[in-house]
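Quick heads-up: it's one chain on its own, the form predicted alone, in structure tokens.
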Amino acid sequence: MVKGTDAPPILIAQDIVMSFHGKRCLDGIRFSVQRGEIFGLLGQTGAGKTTLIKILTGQLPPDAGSATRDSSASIGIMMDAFGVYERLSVYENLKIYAALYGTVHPKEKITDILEKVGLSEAKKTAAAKLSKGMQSRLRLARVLLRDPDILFLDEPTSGLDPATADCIRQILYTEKKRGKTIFLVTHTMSEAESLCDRIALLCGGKIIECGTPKEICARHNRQKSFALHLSDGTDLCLPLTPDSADRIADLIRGRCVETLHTTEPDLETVFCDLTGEERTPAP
């Protein structure tokens, strides 16, 4: 998010309602996105995230409410449903989209984008022969080719290996530094926690929380304690009280403390508590 400015939001969702076959999947969705921030929309599979992104990008009209974007802001969309021309090479795919977008100096632009997404060596490879990770990079390259003000990305790292997923995240950081606004749909809590300036949690068709990851975790910190690991191998959990502060100070003066941190829950723990889901076990 651009801090220290009073600029109006670049995107506003106002009381959006959407139903399918008599079942309401979005119920009064309301939030705003500031220019230059990475805004994350989190939710379970089937929570309505993709439906919402289609409404925000004008692909689908809501039953009620509205989605308003800054009229001067161009958009780019990366979704699984938006495929590529499988028989054409990576370069040929981008050449077609460059013509559609009216890209100035297309050869130079395509070369720069391929370098940015790490597909330079695969530019002559047919899209059908690309790995899933490389296809994701190609879809992202198509979005970046248009140089949009707002990037709408629907789970861009889903199912990818860690190295490829991290590469895409680094690209998003770079685009944010360039002043781009990114609307990121994901179900990966750790990704949202590390990448997003603000997030909205979607459950049961409603936004059940919205704010920075730190703010949300702090609001749901019921334990309110300190966790200490001492030099003798002992682990202590002390309540957040003046007496604990005195004891911690004594331990620090005695050089007994190796690590000290507060015990706020992480985003996944908060989400599971709010939705009643079980936390995914660590591998």
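Residue numbers count along the first chain shown, from 1. Note that this is a predicted model, so its numbers are computed, not measured. Definition used throughout: the rigid core is the maximal C-alpha set that superposes within 1.5 Å between two forms. First, how it differs from the form predicted in complex with its partner chain.
A displacement of less than 2 angstroms separates the C-alpha positions of Arg30 between the two forms, with the rigid core held in common. Positional change of Ala249 between the two forms reaches 2 Å or more at the C-alpha, relative to the superposed core. In a rigid-core overlay of the protein, Ala64 has its C-alpha displaced by under 2 Å between the two forms.
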Second form
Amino acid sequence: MVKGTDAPPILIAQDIVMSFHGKRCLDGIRFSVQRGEIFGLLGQTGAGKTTLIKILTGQLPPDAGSATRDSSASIGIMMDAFGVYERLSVYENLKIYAALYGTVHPKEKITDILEKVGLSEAKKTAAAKLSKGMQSRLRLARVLLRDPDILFLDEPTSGLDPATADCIRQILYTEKKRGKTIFLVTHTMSEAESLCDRIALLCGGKIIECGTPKEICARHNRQKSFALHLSDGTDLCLPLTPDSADRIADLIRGRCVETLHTTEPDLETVFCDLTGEERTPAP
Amino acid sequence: MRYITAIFYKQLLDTKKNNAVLIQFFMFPLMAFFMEHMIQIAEMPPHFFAKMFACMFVGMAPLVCMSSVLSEEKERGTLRVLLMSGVKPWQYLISIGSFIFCMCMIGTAVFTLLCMYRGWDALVFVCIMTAGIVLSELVGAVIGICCQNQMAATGVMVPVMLIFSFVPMLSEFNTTVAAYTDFLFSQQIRTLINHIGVTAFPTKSICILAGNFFAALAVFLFVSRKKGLE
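Shown: the form predicted alone; wanted: the form predicted in complex with its partner chain:
Next comes the full complex, this chain leading.
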């Protein structure tokens, strides 16, 4: 549920500039995140996504500009490099953080969250013995234990098997439905397209696009053509012109068309176009 | 206070399952117990092994545990999570320091019993051990803060620990070593323990201990300000 844009944003990045060793890695970053939306930040490896998340969460002061959060909003951060206590069990790991956060009725809360992330069966297992996917779930459980208003997630599904990644996406979607704001850093385009209300594309330290996935794809739909698969097995690609319309109508009347669709680019195509990256062909 | 007790509790749970750290707290008290009961030599001063191992314990256990815990938490990223959860670096250090201190005091209690100290002597012994444990923890914290991972910490910790824990033992047998290493806090812990019951106030030892404490504190403050805990 994304509330109306009249509501004040829960998070505002204003002209953030950050340099490392004389190299500017973030240059005038400006966007806002509305309460209750999933905002995706996409970018190539090394584009400065993690640096930006650190600035937004107050771990790193920017060289210039500011990151402003709603003062009443609590935050939870899940980053890939953040470890768990490997000798301790899943339950003990969460118990420590429940004590740290001052959670009321910790036992019930931990049981609920373990159920939610699908780790109930493994609650007595030492964290070191968990698979990578289960460790990710444990990290997510740790974030959810605090019940934060804004969740900052740095590539939460990176390197996970499809089932685990899907489970994490489902949890995020549930949290969004509970009114939580999610700031999702990812380089999985399909994930951003399906999950995010709005996304920002980060390239060369700048936000080169910001909007809903559909808006962005529509803005970069240069081909504007129709793709047809005919009953004789041939594929046709026709430009969006009156002549093509007549020809398509003829083909449909002649019952020669198996499939017909517009050739809007997907987010990955747009991303590759904008960043100048070559798209790896599907095997 | 909530953060401090939560981290203390975390350390208690973790240490129970961390044999490498756990052994540090019990190795010297156990060795002292067995040596005291197994080896009896006529010319040997009373409770020779208990006093010697108490000095070694002070120079090794707090230092090794403090630097191990800090460097491991840094390496695994768990310290960062704690700091991002709102824990202040001083709260973390106080929690871990208090836990290690409490564990070392169990060892101190064992040494007090082995040395058969009673009343005032026992209190003086505990005070001497407390001073040594705090100093050793400060040195361990400096190593833990300076090193990014356990491998690096071990590389620094082992020679430092060998100096602080083995010098008092070597000094028992060699006066030259004792003379040259008089400035070390663990050496003065040995001197003070050996002089329990002597009425003269050990001004020199107290001054050296105070000097060691302020030097360690200055280095600790410098590195913690410069490097922080991350």
